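Just the one chain here, laid out as structure tokens, in the form predicted on its own.
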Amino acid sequence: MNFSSQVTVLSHPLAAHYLSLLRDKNTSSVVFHHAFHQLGTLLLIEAFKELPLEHFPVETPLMPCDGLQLDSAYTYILAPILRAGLGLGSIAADLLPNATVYHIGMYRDEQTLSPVWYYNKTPDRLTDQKPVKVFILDPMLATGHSAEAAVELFLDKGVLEKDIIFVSVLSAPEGIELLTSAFKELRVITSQIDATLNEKGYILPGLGDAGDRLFNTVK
């Protein structure tokens, strides 16, 4: 696989450790939650590492000094894709508490594998007042169709491709190829690119249904 510089695959021993726990079908719900939180934190720290900063004066107990804070000229948007994206959304909101959160509701048609919208409360325009940085959050980047629809949603609202980052725990080459081909300035952050998809559009070897395992609804 030869993907462009748009894609960052997290290289960290803890990421490999926690991903293996997530893959294991015998991992309990409690351990799955813990591993997901730890891996999600690593991914989001990577995704946030180029956030713009501005200087501001700080008074320590001993003397004044120069401080740095997130640039207030920007609006920071977290966009978890329901429902599995809620897992990454809660972690992202803890790390970036001043961010605006817009939930995106889509499910995958099991026959066509195409996304079906059921929830969208985002405003018509997002860039009239301030420039924005958008982080679309979905644990599984499989076919890429839902991810593509989410990116197009924000592009239609005036957000630039270069200001959108897609964060996934696990990705398939098909989804990566679709996103990076359609959006040349979009960035993708993931912990692993797996081998392929099966006939139902699930990532192989994958980790099963991330939403079901995360919310303990496995049948």
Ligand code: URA
Given for the second form:
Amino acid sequence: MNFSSQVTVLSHPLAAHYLSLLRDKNTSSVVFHHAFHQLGTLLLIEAFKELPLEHFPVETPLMPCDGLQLDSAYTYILAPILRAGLGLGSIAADLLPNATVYHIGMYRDEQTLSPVWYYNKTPDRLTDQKPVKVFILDPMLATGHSAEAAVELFLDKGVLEKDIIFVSVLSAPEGIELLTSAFKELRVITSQIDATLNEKGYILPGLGDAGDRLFNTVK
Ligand code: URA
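Got the form predicted on its own; could you also share the form predicted in complex with the named molecule?
Complete assembly follows, chain above in first position.
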């Protein structure tokens, strides 16, 4: 399937290595955490690749020179989707410590597979003071329904599609298709697009329930 220039699939041997550790059901919680951290870092570095910079003067111990810092004309927003998004949220906040973090909470109705909101403390408008760059974080882009609802949340607050990047560890074709056809200027960064979804909306072959594996609540 051709998913266009909107989608970046991380092509890196370390991404393949860590993703395979995440997939393996026999991977211990300790190793899972480490692999998630490494893969999440690779993904987020890719997601932050085009952050805007501004010049500022720096004095080294030897002489003045030109310095670069993240452009202060923008507000940088991280939006981890609870619960599994917390794993990417903490890595992203380490890389971008002056970002604003808005947690957004949705669970999936088991029957309809539709998202049900339970947490949202985002302000009514987000772009009145400064333009924003938004990174929506969810390790699993499965049906795409909660991803779509999260993108709509930010569009409703004045954010432009081109200023939103959706970051997932693993994606299903169904979720990619839904997001890229609904939002033509949105970008998606993922480490792999798997084969399909099962009847419960889990990615196949996938890695199971990302939240349960991250937080060691697998039954
Ligand atoms: N959420 C998960 O945690 N895993 C899937 O496979 C799909 C959605």
